[in-house]
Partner chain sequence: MTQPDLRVTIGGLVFKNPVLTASGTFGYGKEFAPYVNLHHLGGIVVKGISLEERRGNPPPRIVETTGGMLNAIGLENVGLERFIAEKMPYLRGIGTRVIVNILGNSLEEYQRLGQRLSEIEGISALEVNISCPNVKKGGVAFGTDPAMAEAVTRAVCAHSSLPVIVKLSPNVNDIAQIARAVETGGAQAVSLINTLLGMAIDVKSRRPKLANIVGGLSGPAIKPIALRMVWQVAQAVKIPVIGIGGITTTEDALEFLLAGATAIEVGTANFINPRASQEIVEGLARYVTDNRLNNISEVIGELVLA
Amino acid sequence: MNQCEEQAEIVRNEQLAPEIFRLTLTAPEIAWHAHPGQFVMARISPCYDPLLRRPLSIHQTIGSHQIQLLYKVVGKGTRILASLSPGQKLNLTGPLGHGFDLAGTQAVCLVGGGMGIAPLYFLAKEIMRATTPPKCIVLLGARTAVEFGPLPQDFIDIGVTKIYLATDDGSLGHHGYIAELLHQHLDFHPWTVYTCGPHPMMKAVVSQCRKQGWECQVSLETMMACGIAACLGCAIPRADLSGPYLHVCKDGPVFKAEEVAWL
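Now that the sequence is in front of us, could you give the structure of that chain alone in the form predicted in complex with the partner chain?
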């Protein structure tokens, strides 16, 4: 196990969109061991409110020493995170969980919605690093154009050529849900689809993949207290709804779509 606790130093905390921030941290141990799809647990404050660490996907590693997190301000923890400045410390545990499985994929499609884009960028970087990268399509969704910030360009910069956007309000790209683009852009290859985003989006993606026979890996979220399989708080039901629960922090956050129940 290559987990550790690290007192990471904040390098930058950039505001990308009204509620969206990108945090760059020096965290050499975590950077060294991180795989796409893994996450960290951040101790937001030395006080006890908020009490619990907050799970955040690793957005990318930079060199061998830095990691980036991409987050949206949704509550008190992320609000405090947004107020932190370069030079301040953030205590992290990580890298945690089971990430994306990359073995033997020849045609991949990454489908990200909202903050679900965070782990997919790390994944895309890893995919594009291969000597002969597989065929790669990236589909990104957001509520409105401004929420994408610089992210689509980031994917282009690492060599992704096929990138399609959708917004709920039609302000950029397809007007509607990102999952609707899937059948337009994917042919009858043995695609592997990687998806992360709001539950309804992933459900739609999974349902299409099942119909088309595409392999699908999903990155899930639940409430978490420990992130290391100790509290058993992050249980989710298996596909057949029976047997012991799966635990998102250890068995996931990335699962094969067919392993888990889509309620």
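Mind pulling up the form predicted alone next to the form predicted in complex with the partner chain we just looked at?
Excluded here are partners and other molecules; the one chain stands alone.
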């Protein structure tokens, strides 16, 4: 695993939707080594408040020098992040963790909910870069239409032609949960499903994949303090509930669905 610590310079910190921002940084070492599904740990302040770094999925790399991070303002750390301006520096450690496995995929479906959309865009870019891209369907869910911002169009701009949306309030696309669309848009051929989002959403996706015999990879989102499995704060139980716990930062954040206990 190649990882480093960089003083990344902020290029843009744009607001995409209420409380949702996309941060573009110059971080050549991280950009060069990053793979879809990996993340960085960001030191939000040079002071000790907040003390801990924040984990952020890599939304995409731009060329060989820049990365983008998608985040939602939910607390003090992300409020500080939203206040940063171009030219300021942000200390990043990364890329961390194990990303998505694309080996041998013929037909893929990406299922993202809320901020879980962040790492799936990077994955979609890698899929569409292939000489012969596999059959690709993208399913995205949010609480309301405004939370999507420009993200659905971003997927279309990189060549994704089959993209379906769902909103909890029915303001755009399917009125309901995004997992409900799987049986509508996937046939019974072998599929590889990649998913990231709220735990209940992923649990529903995994359940459908088991029923249909589809391979499923999940990108888990948990609170973590260190990113290197030293603090043990991101421990999750294995599927068989025996043996040592898995650690999202080190063993993941991407796992085969069958490795995880979906409690």
